[in-house]
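Take a look at this one chain, the form predicted alone, written out in structure tokens.
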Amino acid sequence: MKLALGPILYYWPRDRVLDFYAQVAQWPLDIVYLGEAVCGRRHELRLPDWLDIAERLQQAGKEVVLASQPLIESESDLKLLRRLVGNGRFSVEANDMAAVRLLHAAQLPFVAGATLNVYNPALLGWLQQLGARRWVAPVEMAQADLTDLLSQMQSPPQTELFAYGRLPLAYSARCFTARRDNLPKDDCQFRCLEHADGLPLATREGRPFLTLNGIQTQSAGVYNLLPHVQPLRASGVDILRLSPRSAHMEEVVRAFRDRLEAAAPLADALARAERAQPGASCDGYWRGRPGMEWSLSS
């Protein structure tokens, strides 16, 4: 089973991103996804910058995939998507059907992202015919549903599963981070830069509820499938995806690697992964339960 690092979902300053990927090159990862996968207004790095990072990571022995945006809203977004598809070197994760269309037209194999919302073998088989060599299961898909879907296919593409990080739940044309400060989306003043792990949202009773990340809504809890790593192999999962956070990400990566290789007890690996974690762990969706539940709760 391989270990992948998903794209950074938050808006970090340029130097912080460059420093982060300089460290990523040394981590025990097989695959790294790069690019802006949330909002087209985030421009700390441009496509040439992402391609430079991709070259360095490839030289460090990583497979690199460029992630496309899940919500194409303008002609500039579409132009960037065309340049992404035509980069000529690295494969692309299609997070929107516009990307699927362009990649298929160019006869390029691609990764079908979780935002394509694949819930049945017919759709997955169709995407496979269009060129999908790998797919990422929807974040709320339960183990039983994933196992059932894969069992109905003779030769499914590689299966990747979101295994760690705040869950990306929804996308909107509105920017909730800007709205919180009474700013219009087109003049957001890039307030996302002030929230390295998103903006927590609580209920009136003060309980963690959601996390705002620009146009993206995330879970408050941190999805954590570390306790399920060993049984995951039997579910047909080929790759586990870890979503970057602003601190102690190397410890998360190494904790998952140790569990994949059965090199550390679960309690030790969990303690390392949860260090300074921005939210409580949860794994409810994987067990067919409410998403915010945690199997190891006392």
The other form holds:
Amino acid sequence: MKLALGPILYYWPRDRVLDFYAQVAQWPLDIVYLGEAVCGRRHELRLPDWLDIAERLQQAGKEVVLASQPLIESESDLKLLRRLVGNGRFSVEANDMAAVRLLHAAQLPFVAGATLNVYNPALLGWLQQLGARRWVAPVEMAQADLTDLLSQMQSPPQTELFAYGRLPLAYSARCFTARRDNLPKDDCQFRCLEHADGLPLATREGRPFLTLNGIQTQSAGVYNLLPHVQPLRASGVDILRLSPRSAHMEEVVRAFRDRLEAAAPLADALARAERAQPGASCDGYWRGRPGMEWSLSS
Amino acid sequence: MPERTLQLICPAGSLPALKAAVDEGADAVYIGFRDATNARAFAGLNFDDGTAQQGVRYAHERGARVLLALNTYPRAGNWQRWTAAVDRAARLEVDAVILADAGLMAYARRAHPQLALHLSVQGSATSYEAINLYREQFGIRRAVLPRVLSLAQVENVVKHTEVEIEVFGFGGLCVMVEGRCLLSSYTAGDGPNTCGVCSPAKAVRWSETPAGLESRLNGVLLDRYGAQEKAGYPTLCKGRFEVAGATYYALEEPTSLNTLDLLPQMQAIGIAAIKIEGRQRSPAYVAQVTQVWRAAIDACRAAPHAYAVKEQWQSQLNRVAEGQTHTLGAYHRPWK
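Now the other one: the form predicted together with the partner chain, given that the block above is the form predicted alone.
The complete assembly is shown below, putting the previous chain first.
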């Protein structure tokens, strides 16, 4: 099983992003997804910058994939998507059917992203025909459903699973970070830059519930499949995706690597990953439960 | 090209609601079967084969069409229930099925080549590139747009596709892209994509507390109401939450969509159909709303430049909308 690093879902200043990927080059990762996969207004880095980073990571031995935006609204979003698809060097993760159409038309193999809502073999088979060489399961996928799905495929594309990080739960035309500060989205003043791990949302009794990240709404809980890594090896999953957080991400990567190689007890790996974690762990989805639940809660 | 006339598509969660919509002048009604194959899988709602057959006959005899929503995502383990639903729809001779899942579209195209296909709002297609993929692959006739685009963006979609474009005009408002919202399954287990429900009633608890009336979803406090406040159905995204020291409707107010004001523009940019949300609503609600929208569309068609929203329409709608506030949603840019 391979380890992948998902795209940075937050909006970090340019230097921070460059520093981060200089470190990533040294981490025990097989695949790195790059690019802005949340909001079209974020442009601390532009496509040529991402391609530079991609080049360096490739030289460090990583497979690099460029992530496309999950929500396409305007003609300029499409223009950016066409440039991404036509980059000529790196493969693309299609996070919307618009990307699937363009990639198929260009006869380029692609990764079918989690927002394409692949829940059954017929849809996966169709995407495979169009050029999907890998797919990422919807984050709400349960182990039982994934096992069913894969058991009905003759030769499925590579299967990737979101295994660590705050869950990307929803997308909107509205920017909730701008809304918090009573700013219109068109004049958001890039407030997302102030929240390196998103903006926490709690219930009226103070219980952490969600995380606002611009037009994306994430869980407050941090999805954490560390307890399931060993059984996962038998379930047909080829790749685990870890989603970047602002601090001590290397610890998370190494905790998963240790568990993959059974080189550390679960308790040690968990302690390592949960250090400086921006929220409590959860793993409900994988167990067919509400996503926010955690199997090891006392 | 012939001028497109704006069609009125009304919700029917029961045979009486279907009859009410047809009687009041809906061009088409949309219905669902009584299970998780559609996005309003609520107890006591929807159609079995018998009532669906009666409904289709009733509508067809009066020149109205029937669209059947099969707009949730089947899983490997329950796939046959969805394909069987497509077969049932074909037997019932509905005028189109509304699908979200491309795997199911492939099945429908193969098994029932005559069955017209619409792309559901749950398919999350927000651009002509996405819509044209479904056109090339499955010959879809119509796509329903998620409630995220401004009118200018809708116009751009219409210009770049042969597929008819349907938009939501009135009723409940999803603040998230339809088909891309897992808030309900994260909190309560069941969600729209695979179960056809949002903030499911079985997970809702109301309780009177010293701090006020509280609504919870699977234990998560969604809102707390003071004595003077009106408490609506606790939809997850319309609760009040705390963000950076402020307590407010962090995602969306408990408001609903009303685009009567935009009708002439919607007609002018070539939208094919306006959809009214609300299969969970009563026949009386459906009758009132259909009546108003029929009158508005007729007035707009007859004289678009002289069109103005009548006070009587608004008061009729306000009567059934339980005093809710209305918004133009994403069609109007400042909402974003």
